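Next up: a single chain in structure tokens, the form predicted on its own.
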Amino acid sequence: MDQLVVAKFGGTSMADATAMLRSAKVSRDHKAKVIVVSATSGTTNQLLDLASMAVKGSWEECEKIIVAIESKHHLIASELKLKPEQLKIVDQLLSEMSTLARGINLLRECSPRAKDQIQSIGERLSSVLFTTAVQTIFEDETKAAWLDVRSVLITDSQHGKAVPNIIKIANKCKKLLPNLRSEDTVYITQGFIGKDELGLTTTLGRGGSDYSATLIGEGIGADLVQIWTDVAGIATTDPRICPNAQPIDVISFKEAAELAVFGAKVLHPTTLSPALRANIAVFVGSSYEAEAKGTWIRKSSDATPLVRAMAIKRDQALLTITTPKMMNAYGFLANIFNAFALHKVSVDAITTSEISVSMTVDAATAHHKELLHDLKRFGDVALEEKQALVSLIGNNINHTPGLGSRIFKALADINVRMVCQGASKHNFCFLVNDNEGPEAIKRLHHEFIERQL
């Protein structure tokens, strides 16, 4: 019996009619039964710009964005030779976009609910167009069916970063997609979006299309989830920073998850959780080079190098809370993290001393007035912006003598502001000035990757 495969295609794989037909061929060659797509390249940013411009009140500028989005999608529709009934759906979606923008403009306000609704237009448009591309490539051997992902991907009502309901997703998948392995139908659906219990459109956060694919994979009991993007798999570091970056053939779930969380751009950080829960293999490849090896992400890997890869997370800030009250006191850290939880702000790395606690956060958090106000109740708050979090990802990192010596020798003239090591055997991370981050990556890549070749 063939594997049950979910394939996800990113925005660059949906860029135009040529890219869509290429991606459809990849889907056919790899026997995908469910295909999850992102919005066409750049469209989500255009929709966000449209909402922002509508709030500011400049309808003339809004119309320019609307025309640009309409022109792009009409061109793709024309080149793919959409049937009249499909073209009607495209026009209805474009009309919905314009109506939403007009409402935002009149109110001079874009609620999280409205923002989710207008952002959803991108994926809904691309999936209609891609359904025709798939049918064109598959011809009459298989039926291409459009599926509204909101009928299966149920979430809470936290607009902008909704939390999926795993049990309800599984139940919906069993009810609506019961015979995937046997039927001659390929379903094309949307990434990034879902629906709450009230029937309102939600989004999973930027980059959430990868997450959608693995959630659906878990829900239907898939054997494999393929993530097709514009790069041929995961590399040992960002090739734009280090031209000598090497492709990774196989990597474990835990290593890949650490890479995603600490700055690797190929995967969304939440992507691997459903795959890990359901033990679904994940493949990352390029729709532009489908014949390339790509990267397999599995529960475990035969090779377990000390350092597999390294990542950099830029635009970070170091937040330090200092108070003598912390010394020998219980509950202090709990109070601090309650404040972070209240404002839904996450922390990447943390270190403590007798009278202070330091943590790294995204730069935007440095300007979160309500959070900072709450934290000042616990002590003096200091912020250092323009930082970069550099991470080495590998195996047995917290039980390997001499690792720290090699790291700091390579970074001899680069000031390391904070070190976080020991909590995970897969990760060693530290903070440096943002402008020194790329140089730190280059040196460490030479020390731990290039010298081993």
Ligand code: ADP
The other form holds:
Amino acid sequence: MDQLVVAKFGGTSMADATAMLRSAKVSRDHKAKVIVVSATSGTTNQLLDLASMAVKGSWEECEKIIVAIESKHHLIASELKLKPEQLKIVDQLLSEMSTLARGINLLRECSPRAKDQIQSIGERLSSVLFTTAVQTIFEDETKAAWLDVRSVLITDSQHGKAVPNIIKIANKCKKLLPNLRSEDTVYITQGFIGKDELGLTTTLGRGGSDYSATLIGEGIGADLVQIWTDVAGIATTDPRICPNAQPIDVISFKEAAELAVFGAKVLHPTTLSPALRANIAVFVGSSYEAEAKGTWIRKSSDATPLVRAMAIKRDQALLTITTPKMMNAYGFLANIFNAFALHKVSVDAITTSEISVSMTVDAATAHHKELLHDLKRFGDVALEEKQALVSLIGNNINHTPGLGSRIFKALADINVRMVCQGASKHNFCFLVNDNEGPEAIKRLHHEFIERQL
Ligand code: ADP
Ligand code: ASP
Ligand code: MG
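Switching forms now, from the form predicted on its own to the form predicted in complex with the named molecule, please provide the structure.
Every chain and every other molecule in the complex is listed next, the one we just looked at coming first.
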């Protein structure tokens, strides 16, 4: 029996009619049954700009963005020769977008709900257009059906970073997509968006379409999830920072998850959790170069290099809480982390000393007034912004003598603000000034990857 395959295409794979037809061919050649798509390249950013311009009250600027989004999607629609009934859906979505922007503009306020609703237009538009691309490319006997992902991807109501309800997603998939393996239909659906219990549109966080693909894969019991993007798989670091980044053929789930969580944009941080739970193989490849090797993410890989890859998470803040009360006390850290839990804020790296504890958070968290107010009850709170978290990802990292000295020798004059090592055998991370982050990556890449070639 054929494998059940979910294929996900990111924004650049949806950039224009040519990219859509190319991605449709990749879906056909790689036997995709469910296709999850992102908004066309740049559209989510434009929708967010639209919402913020509407809040600022500059409707003229809003109109410019609306026209840009409309013309981009109309051009693709005409090049793909959309049928009138599908063109009508595109126009309905564009008119929903203008109405939402007008509403936000009149109120001069964009609630998290409104923000999710307006962002959802991007994926809803691209998926309608891509359905025609699939109809054009697939064999005549295969039907291409558009699916509103909100009928299956049920989440909680945390707009902007909604948490999926795995059991409900599985139930909805069973009910709405029961015969995927036997039927001759290919479903085209949206990444990034979901629906809460109230029936309101939610989003999974920026870059969330990768996560949608593995969640759907888990829901339908897929054998394989393919992530098609603009690079031929996962590389030893971001090729935009190091053009010498080397392709990785096979990587373990654990290493790939560390890379994703610690900033490698090629995968949304939580992409691999559903795949790991449901034991689904994941492949990352380029829709522009589908014949290239790409990267397989598997339970384990034969090669276990000390340093497999490095990642950078930019625009981080370091939060330090200092108090003499911490000395010889217990329960202090528990109280601090309770405050983080209460405000649903996640921490990446932590270090402690006798009287202080430091942790890295996303820059936006640094302005979370309620959290900072609560933390001030425990001691003095200091905030250092514009930091970058640099990570080395590999194997046996916490049991290899000499690794630290190689890292610090390579960094030489770059000031290292905080170091986290020992908790995982797969990760060594440290904080540097944000503007020195890319240089730190280049030097580490030279030391651990290029010099070994
Ligand atoms: P998509 O729109 O397809 O989701 P993204 O822009 O989100 O694509 O992710 C692909 C980008 O991730 C690449 O263009 C590359 O710059 C970046 N990237 C960061 N780290 C890595 C890495 N280790 N390997 C490959 N790409 C990486
Ligand atoms: N379109 C969304 C974004 O730009 C989701 C995604 O592309 O994965 O963040
Ligand atoms: Mg992405």
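Note that the rigid core is defined as the largest set of C-alphas that superpose within 1.5 Å between two forms. It should be emphasised that the depicted structure is a prediction, and the values quoted were computed from it without experimental measurement. Residue numbers count along the first chain shown, from 1.
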Q: State yes or no: after fitting on the rigid core, is the Cα displacement of G404 between the two forms at least 2 Å?
A: no
Q. After fitting the rigid core, is the C-alpha of K31 off by 2 Å or more between the two forms?
A. no
